[in-house]
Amino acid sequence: MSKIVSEEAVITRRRDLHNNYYSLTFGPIHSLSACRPGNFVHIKLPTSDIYFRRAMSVAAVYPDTNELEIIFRVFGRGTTRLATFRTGDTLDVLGPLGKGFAKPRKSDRVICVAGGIGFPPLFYLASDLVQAGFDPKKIEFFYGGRSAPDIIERSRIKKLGLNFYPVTEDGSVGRTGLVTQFVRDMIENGRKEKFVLYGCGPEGMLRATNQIGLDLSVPGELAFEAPMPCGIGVCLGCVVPLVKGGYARVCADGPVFKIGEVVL
């Protein structure tokens, strides 16, 4: 495990992505070189009535400026408070934390399955692969949501040059239905391909992606989300049951687990 560092970082860019989604870029982050797709950071909010830090997936890193970007959606007191910070404000950032995604082989055809706010770690993964020279046309990026406002950063995804498939339940953008049904169709129609699955999103989407991997014998990894009060495996507030028996801590043993590893 890489060294975990607590740093004071200044917000250098804040974007309102609409529908309660926000992007914060901050730095300098001196531990940036240790950060990998799938890692997260723990942010301490400088306020007296919110005690625990907030775990946030990393959406992007910018080595040239020593900056890191998170994307989050407001859904509780902590994220509501986080959304109030502006450019120039300072945050206490602990990280990088957790186990990241394993890299695919060059011969693999990568399928990313993102749902809602599960988008950031998969965007980081796809960006990192493209920057490392992985053929973007061998990356299939599926992104599902209830309606168009849930599919954020579409132009940014397209700029990577990969194959992008937005899917909405109401058909307001992209294909209509559940994202996992189209993932299953692609794999079933391309049996000779060496697919590898990567997923992050709501539990129902993770369960369906996990089942696709098991049914069609496709390896892969899923990034889990859970309440993580401590972020380093001490409080046991984020345990999940394992198929082999026992439990694992999402923050310290994950958040990335192999398909078929966790009971879903």
Contents of the next structure:
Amino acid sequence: MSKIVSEEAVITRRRDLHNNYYSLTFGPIHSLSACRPGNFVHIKLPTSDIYFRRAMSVAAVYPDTNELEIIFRVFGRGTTRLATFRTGDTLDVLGPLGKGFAKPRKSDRVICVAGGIGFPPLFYLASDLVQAGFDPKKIEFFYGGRSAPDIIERSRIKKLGLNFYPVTEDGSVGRTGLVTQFVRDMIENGRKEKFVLYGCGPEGMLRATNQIGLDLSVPGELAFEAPMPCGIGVCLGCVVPLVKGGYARVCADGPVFKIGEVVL
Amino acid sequence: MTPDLGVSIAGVSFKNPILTASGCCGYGEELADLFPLAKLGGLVTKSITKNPRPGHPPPRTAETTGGMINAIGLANVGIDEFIAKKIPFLEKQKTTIVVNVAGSKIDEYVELCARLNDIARVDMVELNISCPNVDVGGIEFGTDPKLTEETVRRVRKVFARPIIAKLAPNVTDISKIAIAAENGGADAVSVINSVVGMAVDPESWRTRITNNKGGLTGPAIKPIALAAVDRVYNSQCKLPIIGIGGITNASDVVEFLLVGASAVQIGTALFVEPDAPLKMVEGLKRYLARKKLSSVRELIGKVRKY
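Same protein, different condition: the form predicted on its own was shown, now please give the form predicted in complex with its partner chain.
So here's everything in the complex, that chain up top.
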């Protein structure tokens, strides 16, 4: 069987997470065993004004029921259409796609830096680590947004038993400010720890996280997003510039890249 | 009885008339994870240039009504790495291999094709004389009949197997360019490359791709492509035609064959349905059975016009 397959999946659960965030769980996804945190799926939206599939990072997998969950925010035409899908509807799903996050060592102290809708892949990463026996008290989960409604699934994150730090720019929940300033503080105050950074979020947050990694010599990985016509590495439409020169495909060479690898 | 899907172009046999278009299937290996390439009638590699090209800065693509605009900028590994690292994979594939080449000077087309002539597994070359997305060369070769003829003529001297000229739609009369390619010694023409287009974001007032203008592809250009194939087929140019432009399903394939294409190439549809060519092969078989036709060749040029 091919590594990547196109499958018809039925939506079994749809949740309105408010503030235009939605969760869709669907299955069966037979290729689920190949799925890793950081992977994404490419979803076809059968409508005349949308031509390409839409890339959605995986938020959770449910091996017992062969289901997969995505969480997205309504932003443009594709997500507007996706939000109209209901329980029982069928989705055409291509995946799992892309290269996921590398696993940390047991001795590492993991720092997840999630910003806005960059939350799903880091939630999947943290859940996967906890399930695999990684000490949840060695996971620092920073989650930043403009305001309280941007910090979704708080109770679900807390249930993992990790150290959770919501941060909002207006102070409506958690700490006040930018998430990256608190990440920098934690690393600077814990010099002896072997930190490893994992980030996903808006470009400014990725840039700041990348800079923290470079300034403080902390290794880590960042998950990128880009408009993707094909998602499988043939069209070369979704590239990011590399520090060493040239470009890399977000879909096939990423979406996860090492800190210091991409020009930000 | 199973219908015969085989076609022949310039003496090269294709097990079916469905090829993948240049730039839409990488070097083949990218699609091999999704389906056996042996199911394809043929595979056309992305454009190979003399030196590696990083391509244009992002954003390179924009979704448009019924298609996309792109300015990838002929990003490719260059001929040396192509021969060293990509050819060994292609050599193992049980399908017809067409290598697409692009240059900024005629000498570059000649040099590239001379090197490919030494590789027996390269069944044909396709000259990209029509890319709208490069600063030098590209489309100007394919909009000037003299340059088209001269390019093909010089390549003819160094490449022993069939040569396909890929033609641009961005001309007043595409058949004149097809005739020029034939005069130069081409064995077939691909009709059409992408149509020059533009997309603008009304919120930010920005053009949507860094190159500002790019190549429009996808279902939006299918009627333009059909008209171009028809025009070439009914001209003095007697070369076989490979139809390209917005082909999404088997009935699109039939339309192109009816107006005179001997085979087709699938491009943008691969981005939405990576196994679209396989579905088209199966759909074509069903169509031929339903129409009680024994061979796909019975469709070529049989359009009934008012």
